[in-house]
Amino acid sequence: MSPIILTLKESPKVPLEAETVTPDAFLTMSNEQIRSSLVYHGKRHCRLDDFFDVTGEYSDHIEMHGDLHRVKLLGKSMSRGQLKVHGSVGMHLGADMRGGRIEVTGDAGDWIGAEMINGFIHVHGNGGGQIGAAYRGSLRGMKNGTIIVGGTAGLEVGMRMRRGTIVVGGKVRDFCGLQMKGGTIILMSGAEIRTGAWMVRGTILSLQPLPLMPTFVPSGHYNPSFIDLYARELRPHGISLPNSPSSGTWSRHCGDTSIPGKGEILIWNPALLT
């Protein structure tokens, strides 16, 4: 099945809401139907082909080209297929996603995979804040699935997430894992302050030292077997997790005891070379 290719003609002057761009919708659409799909440029109703050249039809594989940093809501609620963006993309990528795969070669804005139910998102560049998080007023963030961000990330990563996995390659800003209710966050380069604030359950792994809040209680050193499962799952995506007793151990910290919560933060302590 040949992909449907959307090529941006010129960057929109105000954010373009394009939640109609999903593999679910395009699978049953002719080229003309795709080109006439409704998008919102500010408050104006527009056709998709006002902004994109469109080739292909009847496919759940979409490829997009251009600087889409002002294009929002791509892949919203998608449940199948693949969406690949060759460039950067705007806010709410894969929000409420239910399945399928999204890949972005550049950066992405805030709310990547917000409240997603399932699926896989890989952003090779930097991500914004609230990755996999709950929207304001909502009690639960992502419920399953995997989000990988190769670069840095902003505030409140994984806020109120329930299940699933978030991996961030670069440094993460404040309040990572805020009010976390389950799932796993893996920090390859550590985070700033207030990591795990008010977390109820879940696991945060950090390969770099973290400035922990005093409400997290030290609880020993060990090499948990479940990390080997994550390492096996993430290895095909170029992510390596250490867990050998000969190379180091993980220090465990339980909290947030101000709730009191039953979450944990594990920090990697490499063995000293002699």
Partner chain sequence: MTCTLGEVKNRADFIVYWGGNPAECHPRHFTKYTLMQKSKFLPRGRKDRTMILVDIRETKSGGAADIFLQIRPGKDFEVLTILRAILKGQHVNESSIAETGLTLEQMTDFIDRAKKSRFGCMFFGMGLSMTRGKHMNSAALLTLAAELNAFTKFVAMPMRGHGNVTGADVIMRWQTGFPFGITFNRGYPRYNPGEFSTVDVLVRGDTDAALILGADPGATMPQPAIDHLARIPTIVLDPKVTHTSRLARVHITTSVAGISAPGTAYRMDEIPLPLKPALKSPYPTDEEVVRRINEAVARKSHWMPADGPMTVLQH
Second form
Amino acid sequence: MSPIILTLKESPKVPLEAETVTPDAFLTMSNEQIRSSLVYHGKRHCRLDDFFDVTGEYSDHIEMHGDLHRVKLLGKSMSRGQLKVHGSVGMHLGADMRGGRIEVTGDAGDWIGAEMINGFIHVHGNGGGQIGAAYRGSLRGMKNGTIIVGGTAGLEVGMRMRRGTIVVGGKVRDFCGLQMKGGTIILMSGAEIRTGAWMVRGTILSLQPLPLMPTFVPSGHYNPSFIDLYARELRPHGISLPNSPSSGTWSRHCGDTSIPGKGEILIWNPALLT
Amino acid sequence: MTCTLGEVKNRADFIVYWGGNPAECHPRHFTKYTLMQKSKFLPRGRKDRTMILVDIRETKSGGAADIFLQIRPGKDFEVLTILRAILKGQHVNESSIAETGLTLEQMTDFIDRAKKSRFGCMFFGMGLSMTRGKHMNSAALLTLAAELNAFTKFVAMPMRGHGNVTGADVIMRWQTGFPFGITFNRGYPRYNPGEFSTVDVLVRGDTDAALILGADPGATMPQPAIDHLARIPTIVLDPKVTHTSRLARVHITTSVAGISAPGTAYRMDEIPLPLKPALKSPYPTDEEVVRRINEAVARKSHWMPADGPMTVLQH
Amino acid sequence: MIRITGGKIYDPANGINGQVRDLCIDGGKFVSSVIGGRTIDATGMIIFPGGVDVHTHVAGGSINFARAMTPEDHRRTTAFIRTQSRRSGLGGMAPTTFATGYLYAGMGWTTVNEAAVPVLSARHTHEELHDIPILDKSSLVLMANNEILLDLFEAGDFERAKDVVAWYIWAAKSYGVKAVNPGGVAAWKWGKDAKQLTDPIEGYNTITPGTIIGGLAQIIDELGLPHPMHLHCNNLGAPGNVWTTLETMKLLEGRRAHIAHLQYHAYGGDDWDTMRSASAEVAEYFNTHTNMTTDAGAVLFGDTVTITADGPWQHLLYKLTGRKWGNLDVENETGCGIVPYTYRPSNLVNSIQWAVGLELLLLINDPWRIFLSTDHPNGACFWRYPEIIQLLMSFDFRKECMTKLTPIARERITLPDIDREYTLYEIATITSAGPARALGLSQKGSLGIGADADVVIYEEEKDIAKMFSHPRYVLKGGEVVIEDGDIRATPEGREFIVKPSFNPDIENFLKPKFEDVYTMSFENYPVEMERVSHAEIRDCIDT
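Please give the other form, namely the form predicted in complex with its partner chain, since only the form predicted on its own has been shown so far.
Once more the chain from above appears, this time first in line as the rest of the complex follows.
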């Protein structure tokens, strides 16, 4: 199946809500149907081709080109196929996603993979806040799947997540893993403050030292074997996790005791080179 | 968990002010509602109440407090979370407690007093809700108050800033379901603070016009937001010239609510108070201006397609 | 002018049971004949008087608190899109005001009674009621935990207590009195409760819940309020509370009373594990004591948000579920609690609750004395009423639903043994004629000459729930508001209020008390008449 290619021709002046852009929808649409599908430019109802040149049809493989930082809700609730964006995207990328793959070469706004159920999202640039999180008032964030952000990320990454994996290459801001209920967050470059606040269960791994809440209690050093499983799974994406006892150990901190929670934060301590 | 101010006046024997300076910002608060009042249940008034002030620096309110807890700036969330752990008899990492500016003894004492009280109340100000951590700081305090109800009666209440913020919040809730951070771009209310809240919309430049009512963002918002207000057509309704009206395209002078315009104001505890105007004003009320704008807009063709559905099932 | 021809009329207030008659409407009322105007051909259709909800929570501080607590529900619910003639809104567990009007009218209900208003925030409630389009409204003011009143009961000063109640009703521009967990909410303000009628009340020496209930019922009868005391009994929701309920009913002999959401007060057993339905005991007593009316407070499985002035119960629910909890105490008067909740058929307690609501509706044999309600939003949202109608009209459907219950639950209920099926005439009684009469609203719940022309016209349909969810036409005050599933007009509704007589000197007594216990000046307290939109003052009656 040859991909459907959307190239931005007219930059939106205010946010463009384009949840129609999913492999599920486009698989059953002719070129004309795709062109005429509804997008919201602010309050105006517009056609997709008011903003994009569209080639291709009947495919669950979508490629987008252009600076889409004002384009929201791309790949929302998608369950199959591929969405590849050459550029940056706005908020809610892959929110409520069920399956398939999303790849973005640039940055993405807040709420990447929010409340997603399954699937794979890779943002090579920076991500916003609330990655894989629960929307306000909702009790649970992502249920499963994997989100990888190459650059930095904002506030409340993985807030209330249930399962699944989030990996962030750059530094992460406050409240990473807030009220987390399960799953794994991997911080390649550490985080600012209040990591793991109010977490109930789940695991946060950090390769860099972290400032910890007083409600996390140290509980030893070890080299758990599950790290090797994650390392194997993430290697194809260019991420390497250390775990050999000769290169260092993980120090374990349990919390958040204010809940009281059974979460854990593991911080990598490289062995001193002698 | 909240209550009306009269409940505090009549019953509260344990009062906490957190990140607020009522002595200077809400001058009648102590005398009218909280500390000084005598009641059937607290016949000795001030003597029957314990007041704890929590702040990052000593303010004039400190003089009224029985206990002043000075915490390090930006440590509210940590302190509140530690208090929750102490309340549940859980461990805390003692080596990192010192960073908060308080000792374990001070925090244990706080919890002991709170548990022993018959009716506790925590007021929190913008020193809590507008500093690093923002809504999570408020959430931490509200959660602590909720959890204290396992031991005694405990409530919490925000001390808002100027203007009738509470009133806007109350009315938005009954008309749209949400207090703020709402978009109507699809013809029905959707909510997402951070995405649709005014300051974020302006900072990102996501709007192409602005109507400002009862606020002066030109004085209070971050510079990128102010710059955007200056770029787009901005309309201000205000009785006086404000920072915002100086950068706006249009300023409409309106009468002052409560002095020359009637209506209802909602107190911080959401109790509605009638505004009975004492003076006549040559200027129209905000309500009248908005109604006339609305009527003018209604004469234009509607922006929603006429053949659209009546309802939509969201997902 | 409108003529509706050929429809089968179900008008219990006038004893008409399915006969084909024409209805004529002029000036918002039914008249004997009209010349000209629109004709609606209702041949083969079913015609009811507009629905009347005797007990719901649609406006004011507590439902508005619930709205703030459930943004996740607003996001997945039905949204009403704004048009040039209609405001936008959201449905769901705690609908917004405009949507409340559209949803009620959309299923044929045209009058609602907001059952819990603290006087202190009555102004707020009226502002919200004004924003509920189409419906006519009334509201009940909360009195049974008012400390000024309790002090007067404690002092035995009945005459003054009566004046105080009358003054409060008029100050709130209210229609009647709601008594919630009498004495228990006052005790909750100290974190305590008062569960039994003879329990002492924290902070008082002589009075008990029993003395408050008896005193208030007498006051309301002597004032001649058109709607009797609207009582939310003590010990709500607790296993074994049937004894409290029966004691309360005995105490009320010789008085008029409306017992609210009876379902929550009809449980046997000693604790959550041994809880069972006690609807048979309650129904047996109720059937032989005609001084009372009640509403079901039925429960349906699914998500909802529970709100009630019963703070202690709500705290218990919060502890049981560990979910979000809001509590709001109002000075001197009352309190309220808010907890989102999901009723599940797999849960023993929920299953019993579901069954008890239906059992009461089926075992209480006089449809003029038990009315359809879910205590919206507590047992279920009001827009799910058609599901309950289907359950009442079809034994087979009930049997099918009961297969979802656990075997233990089926042993604790009597529903499987009840084969009664409601007729359309009885449905029209419990949804319209009965509640209108209990509210003392003679121009409602009737298709007779002179009554308000509130009519709902259904296309006959095998699927009962579908038929009652989607009326073909709804007329409010003679105006077609719903037609073919579309909202055609959104007129503003009226508010019914009463002005019971009181000695004006009572203000001299109240004023210093106010300075003591309230934080609002005495002059600001009463709601001004002009704040109530389209107010209609109803007469008090001789009882």
